[in-house]
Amino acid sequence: MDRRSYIGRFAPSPSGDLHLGSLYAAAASYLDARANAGRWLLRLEDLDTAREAPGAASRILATLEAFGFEWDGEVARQSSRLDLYRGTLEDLRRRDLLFECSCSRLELADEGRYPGQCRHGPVHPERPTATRLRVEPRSITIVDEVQGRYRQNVSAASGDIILRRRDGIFSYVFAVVVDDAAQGVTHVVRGADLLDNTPPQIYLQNALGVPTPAYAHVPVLTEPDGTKLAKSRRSVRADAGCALTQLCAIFELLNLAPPASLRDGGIDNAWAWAVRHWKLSALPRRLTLPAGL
């Protein structure tokens, strides 16, 4: 591959602030694309508006520019692209490959995968409807640069996929795709509790005739009880007043083993270092990793 040709990308949730654990996922997206000479794009994924706290998304960016991080071109917002996912999401309905779904939440509580009550119209056609693709079966299989091989039947693991809720909003799997695609995404470089969301992804982007990114999923950062790292816990916060230390706490944990005179140098010769030791290959493969923070 020319290397010129490596887009990646960091897309944050503004549902709170950043955490040493999102710092962490989005320090091996940036480093892997600055060690290839690609770019780096910003997208807050701002779609759920009743989940986004007040301000999150001002700091997050405050915070990513206190540690250092520069992206490329200007950042990209899901809620300003809703045309781009109504238009894709008519494409697939001329093509016959969508259903409405009544189902809600809790009459598929227990149920491991969507049994497909509503393929042939609502059940509950009174209701208000999600927007589902119709998946058939049939297996994925990525070779993850950092977990491996990793196979699932989308069918029988998740059934057919929500591409718009009942409530309207676009699902996360959609709209990551689409955008991932608009963009010219070409790897992805996230946190491992998404790499069972990832063949779904790729179920979606098949039958949308879109590229397929490079996928490596990082180990996730995990608290002492062996919880993920999370914005709604008491996790070690972003802190821009000692950010160094906290960027040489993350390189670390990114296997990059950085000398101790990193601290006195200041952020920018901090990452330089990084990026000239980078080795994707050297990130542990496995799903946790404990913060130790």
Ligand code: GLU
Second form
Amino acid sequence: MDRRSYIGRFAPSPSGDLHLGSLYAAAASYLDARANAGRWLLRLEDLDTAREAPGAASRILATLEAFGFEWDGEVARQSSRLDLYRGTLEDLRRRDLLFECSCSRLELADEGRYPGQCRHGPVHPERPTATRLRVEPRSITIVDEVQGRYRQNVSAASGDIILRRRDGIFSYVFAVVVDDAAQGVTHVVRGADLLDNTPPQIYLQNALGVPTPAYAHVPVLTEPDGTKLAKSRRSVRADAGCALTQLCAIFELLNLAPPASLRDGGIDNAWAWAVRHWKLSALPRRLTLPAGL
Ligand code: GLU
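Given the form predicted alone, corresponding form predicted in complex with the ligand:
Next comes the full complex, and the chain you just saw is listed first.
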């Protein structure tokens, strides 16, 4: 890959404020882009308005700024890209790759994967329907830059992929794939909670005929006992008042070994140091990382 053509991105959902776990993934993505002389885009994944926390979008931007992240270009908002999603969905429909599904979440609750009961027409045509991509049995292998080889047969794991939900909202998988392709993203560095969602994304990329970016899934930070980081805990809240101290803690968790003197300089100096020392391969090959923050 030509280093100059690297395009990375951070794509938070405004369902809550950023905490140190989200900043850890953001920092990995940012450092990898800058160390490769790449561009770094910021995209707000704000399609699911019901899950949006009031004011979270602007607080996310303010936190990123306070921590010294500098994104390239305008912030992209998925809510203003609906025409692109609609057009892409209709292209797939014309190619006869989609079907409408009337099954409710409750009806499918006991199924490990979608069994395909609406493939030949919605079982309950009177209901609102979701739009699914027909998935044929095929194994997809990723060579993840942190987690290594990961293989999944999407058809066996989850089945036909929902592109538009029954409430009319475009799904995360659909919007993320359309946007990564439209924005020319070449490298996705994000939390390992999305590793098992990546094969469906690649399946959809293949159906759309768009390139597959390189993937690096960084460990998800947890409490020292392995439980999810509780956003309510003061110590894991991103605090603009001590951004440099928290940033150095994040660098440590990224195995960068920041010298104590880094805390005496400014944020820009700390980032410049981290870019110079960045090594994606130094990240632990694990899905979660207990962190005494
Ligand atoms: N919006 C997703 C989230 O906040 C991340 C999407 C991605 O990085 O692919 O979990």
